[in-house]
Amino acid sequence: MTAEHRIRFLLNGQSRETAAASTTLLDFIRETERLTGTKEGCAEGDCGACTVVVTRVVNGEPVLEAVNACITLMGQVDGRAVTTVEGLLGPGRAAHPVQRLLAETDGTQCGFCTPGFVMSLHAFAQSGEAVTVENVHEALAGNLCRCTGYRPIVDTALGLAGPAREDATASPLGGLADSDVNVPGWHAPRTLADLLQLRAERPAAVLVAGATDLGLGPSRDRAPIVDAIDVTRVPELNDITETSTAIEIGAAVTYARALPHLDRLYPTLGTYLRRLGSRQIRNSGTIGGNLGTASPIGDSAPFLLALDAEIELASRAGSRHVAIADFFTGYRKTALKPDDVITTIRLPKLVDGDLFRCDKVSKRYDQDISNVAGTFRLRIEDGRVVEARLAYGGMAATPKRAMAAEACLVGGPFDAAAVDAAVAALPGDLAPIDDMRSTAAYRMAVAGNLLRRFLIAGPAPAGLEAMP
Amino acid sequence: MMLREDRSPRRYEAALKVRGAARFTAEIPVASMLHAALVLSPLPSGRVGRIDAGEALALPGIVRVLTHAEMPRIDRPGVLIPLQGPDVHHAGQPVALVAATTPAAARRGAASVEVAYERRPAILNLADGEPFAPKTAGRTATDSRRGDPETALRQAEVAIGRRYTTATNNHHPMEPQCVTAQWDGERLTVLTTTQAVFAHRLAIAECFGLRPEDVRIVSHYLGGGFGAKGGAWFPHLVMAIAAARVLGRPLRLELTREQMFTLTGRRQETVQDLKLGATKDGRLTAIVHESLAPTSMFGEYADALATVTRVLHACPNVATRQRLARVNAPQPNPARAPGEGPGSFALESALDELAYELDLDPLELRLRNIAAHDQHVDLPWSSNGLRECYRAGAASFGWARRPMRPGSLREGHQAIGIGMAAACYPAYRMASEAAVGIGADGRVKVRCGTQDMGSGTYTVLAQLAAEALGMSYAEVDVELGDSLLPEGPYSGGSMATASFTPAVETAARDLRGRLLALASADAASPLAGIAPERMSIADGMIRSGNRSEPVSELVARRAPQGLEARAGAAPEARPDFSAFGFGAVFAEVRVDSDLGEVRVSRLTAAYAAGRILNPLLARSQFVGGLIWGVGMALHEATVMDPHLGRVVGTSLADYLIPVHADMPAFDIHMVEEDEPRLGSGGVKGIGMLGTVGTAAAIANAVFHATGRRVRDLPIRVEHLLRPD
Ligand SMILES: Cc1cc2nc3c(=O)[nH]c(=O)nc-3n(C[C@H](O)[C@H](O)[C@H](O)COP(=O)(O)OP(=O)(O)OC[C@H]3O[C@@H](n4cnc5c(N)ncnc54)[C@H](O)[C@@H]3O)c2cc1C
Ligand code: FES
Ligand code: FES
């Protein structure tokens, strides 16, 4: 490739550049630059004191995003504007509506966590969403509280109602595009070829994508990647597109992006998604980084399960199709080659009369990791259950299919019979373990559980809305 | 008395700190700082042998590499200040120090330091260690006794006995411990996040063999301490300072989320057996509290666990144990309503207990048993608005309504169920200065050396003093958290309101006084010769008749520099009465019969705490000590490898502090008191308050839910759906 090019970004406004791609932004922020009003509570996404907004621009609108400093890279950020709690302040430092609010409201105790409020606040405000309690806590989720009990907080957001959006100001990027950045340890392609070219060239480089599971490194254990391959500025990689029978999610897309879809073809799996780590984590953590790290209680694979989806893995070589099944092949162990990049995710539509659920069920209702997730769908032809697909996150050392319980559904009615026989089974299927968040007996029983509930209380025939 | 929240005078400082311009101790710069990393044992027991650091200094940016050979000697009894000596005593403990000149680099180093290990027998389970009885237990005496409980509880009529576990939490302060230790000779500058300047000054004196006048303290703003920022944090402090000495130059140490589940105390888990006796109309005739915890093999500590239980209600028979086993784990300490907090769950637990034994609302089993005094010292209380807090809370929850029976209330696949529990507080008091004072310009000052964990203290400071001068609470200033202001107290046991009101409301009387004088003495005011008494301040004009003449104009003229009183306050030494804050809690909880899943919906809750400065900020701390018995009964755990000794799960996506979906709906009441006896100016702490009974009133609500009692925390989806 080509002689370096640094990577450019905006902070409150003003050009800056660097060649530290591996640095945090947070350390950027706190250390480079001594803007102080962003905090450190924990190094590892799970607090949102680091909380900034990022805007980019998606075809030609500015996009505005909380995303945790602490573990974002500089790298992510090349043509991004970022602004932190102080680029908020008006002419003469004058508080922002949200700020003032805040302050009013008595949002603030000991002050260590409004910054990052602050920065989620405006962000929710500017998304245009509507102002809901259900939006507010799914847009502050990400962002803890030792002190206030967040009523003041949510208060605060429910006080938004309606503010005009910003004109983030004329132009938010100030002209500023993407750099093709090209600096040692930090390599962008701009094409598939590039990126495949790129892969199979530097075997020892990782593959970037959201950074929300690579991020903890330079973070949390101050060990920098040495040598990066940042997958999100290819654009085959960040496509959806839809047909009569498929949805296919390129593998860059981030969670925050997929969603609006997945929850309009899938009922229940927006709801789902909206538990999967928080805003800030889905604003950056995409389906492809989450199947990259392979682990047992990764919320996608249940889902993708469940819809027999198709992983598409391309290297010099040419692409493949692998299904989902046959992507897991032990603990944390992929059949990714080292030359592999996912390229594209796809799931295929569910037809009339296809039942589908998910549920994840997790000791604190957000921003937590699940005991057990699962996903089931049934396809019925004339009242009898002609496929079965019951998938579990959790319940072993990788994502799983209770195969046996399947068959038991199939060929009858979904009665509960069948549901009884199908409980009866997973025992069979899944091997849970006892560990911190829970015991093995506990998962048992909600897997069995899920499924009941899947009969009486949710399955929601496709095309209907998700379930609240 | 309705207190008005919307005329509170807003928090003193937040405009700084939704604008991110409140600067923490890790935001203060200092020039030639050097950072520090810490190596930790992975080990509970055992004894350092060779470290090599001979990769570490190799790498870019290190220092140097500081063990317990380098570092000086300290000899303070009771506390580990690490590296002092090879010998480790819980997993976690600093072993090696990495000076660098960034923290990245500081940590990197840290991860390359090699150290071997002799290992030795380590008692890790609070099982297996041997109980002993502690010398104090928090502030109060370790063991009580008052008529003959056996006796009594054998003849009751009914009679229960449970017992009751709680589980090891951490504070988890938003804001992480930060140290920067800068020394100039024999005198010693220390920013750091701490709850107790003057204390801390006083103790790093002694370490150092300092005059405390050498030593400066300063923390202006604390990101939340909840009692990590005190005696746990101390040692850790001390060792940073030590350090800076040895290498000559200002050392910085921050914690990491990880090291705050071993370097800044836990609140003990908990083994409490209770016993009640009553009679078959639920008058209580004795309770038996008997409880063990663990403490560290080099410190103790006990949490008053039966501080509640001595006085809560009125009982002619209480015997309260308290004993501590000694374990391989980090030293705990106070958090956050320590002892009261699971002690009064278990109490709270067994009389819900005791009020189905008794077939009896578990609210009017507790209005039957209201204290007319404080049996356990023989005193009367100061005041006691309990029966107002009941009535007031269970109005405005609609407890009326609630069916005994558990298990009745439905709605689709969710169980509801609904209970309450009483709480109470010590108000607790020590000596503390302030000065107010007011200058040329017209602005008031407060100076006092407390500091600020995000309870307020800035906006009260300034408010006391405001209605005190009659001055408008926009004109002051604070200044506060730096050891060279007037001595103030530390920020624990809810104490710190009640300790400087009666001193800043003095000082600013007296300075009131010497500025009517000033006026009535100088012929060129209008006010010349009308006597002081007869004239009054308010919105910062002073007044008498038709006469009036801005304060700023007379001390413009006459005291140009400036006016300054300052004046001290003390508790009484025998007061003649007891003094606690009283509350009622009510929880309403919806348990999911599939899968377990608790959520508590709504939380009312009454308290009659003395006179409230500030009912917005009051009803804040309230609703943040809720908050934290939301975190006790249903989140948080310190979970102990019970083989390796190590905290199994180090960060906040495995301790889970409440987020905002499992806030429920808050309804908070305050009885006002009139307390003219409580030298404190009738200041009675509420920081604790909330966070007292809150954890009993879920379980009791669960078991009304489900008809599962739940006797350890937190509870668990396993306890609530047991496989069949
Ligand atoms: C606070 C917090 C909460 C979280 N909560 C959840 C949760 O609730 N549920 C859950 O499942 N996960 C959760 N996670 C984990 C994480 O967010 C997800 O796994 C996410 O999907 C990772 O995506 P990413 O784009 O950020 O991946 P990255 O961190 O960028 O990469 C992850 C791995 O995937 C590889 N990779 C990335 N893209 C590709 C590609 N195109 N081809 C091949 N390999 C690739 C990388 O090399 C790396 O090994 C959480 C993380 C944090 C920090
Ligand atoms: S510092 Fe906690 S999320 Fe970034
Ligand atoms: S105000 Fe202290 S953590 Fe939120």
Second form
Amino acid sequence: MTAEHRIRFLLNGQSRETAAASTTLLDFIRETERLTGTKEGCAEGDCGACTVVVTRVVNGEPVLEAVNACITLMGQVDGRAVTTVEGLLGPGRAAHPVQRLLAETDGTQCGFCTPGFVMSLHAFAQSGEAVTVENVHEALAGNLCRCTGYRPIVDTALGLAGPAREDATASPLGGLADSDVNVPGWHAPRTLADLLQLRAERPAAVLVAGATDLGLGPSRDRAPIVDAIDVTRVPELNDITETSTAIEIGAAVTYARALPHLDRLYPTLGTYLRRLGSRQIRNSGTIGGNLGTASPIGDSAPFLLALDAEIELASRAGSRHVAIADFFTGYRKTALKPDDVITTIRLPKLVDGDLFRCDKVSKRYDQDISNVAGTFRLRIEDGRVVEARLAYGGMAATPKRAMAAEACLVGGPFDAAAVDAAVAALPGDLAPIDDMRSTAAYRMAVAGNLLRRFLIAGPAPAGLEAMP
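Based on the form predicted in complex with the partner chain presented above, generate the structure block for the form predicted on its own.
Nothing else is written out below except the one chain.
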């Protein structure tokens, strides 16, 4: 792993190399390549003006995904193909079907956001998904338009049933990512053993998975990452394994890959995760990375706490398992040792008699930081609650269970009286603060109301979808 291997990728079909690993993809596209069709808006992955399509090979087949170039780092595109809006133009600079349809439906005015919409629509057209209004809205939820309005843009998407499908191929990517990346400040090992060796040698290095949070440093703050270890190329961290009692998700598995499994196994979790971030964010972000940041408002921790999940940590000394309840040790602090790496998250499955709901309140319904997040799991036997797990985010220095409130529910029926008692007990469990997003009083009221909604919405038994 001592020889330097530069970052190699395709840009609009042309080979490129760079050693500037922590430069953002957007800066490389605009400033190095002078491809200025891709725009910079928010610089933090919210507006979608910078959307490009990244193609990677999965099981020998190409997968095209929309990502935010503003928070994607160059090290992350090694061995992949990047397509910008310029790359969609055909011979003689003929318009791509997406571009042509967008013009014909009057889906553009000022044009600033248009390249991002074009690329999101291009990825959607290649996904093989049914072209329905619901799927179109989800595909476009990460792109903001301030002047055209969404109706003509949605009309464009609804016209994509066929004309924009293309025969993508994995062959141009062959051989680009055969070696470990090893350039100054960036390392991307391909084996778990090499990852653990690097982690032992570089305990101060930043571990990079999706970089949807870490990418803000180079993008918004212009603070490059000095030393990074990319964990996403290690096979074990990309596995999803399901047994009769649990599902195990590798720490580098993206939300997009995990979503179909979690949507099927846990009522309302799919809806909750689709609110966590746009499709661009879910194509990059990971549960392992969300845990590693240890944010008290991270959206993964509440549902993991409610499910009594377990995290596998590994180092050269071996692996160990830590209950999610023991993982967070303080504000932005975890049980990770300096040479540890998160490898797997194990989620027990629901069983007959389990009631489960994920919920959150945020200033904006989609893709916004939670003011309060709550996930609730009850086990009902003979009409009485025998086990309760109420987990909240945004209500303390760490994600936290409300154990006094849980005790109010156990032993009796799940009814309004029990919920009222549990809500009254919440102040003994949780100590929210006033900040720019919410007051403590507001958070406490919301925490209680989420629990009341758990009852009112008619929580579904395991395997059935509850009311949204």
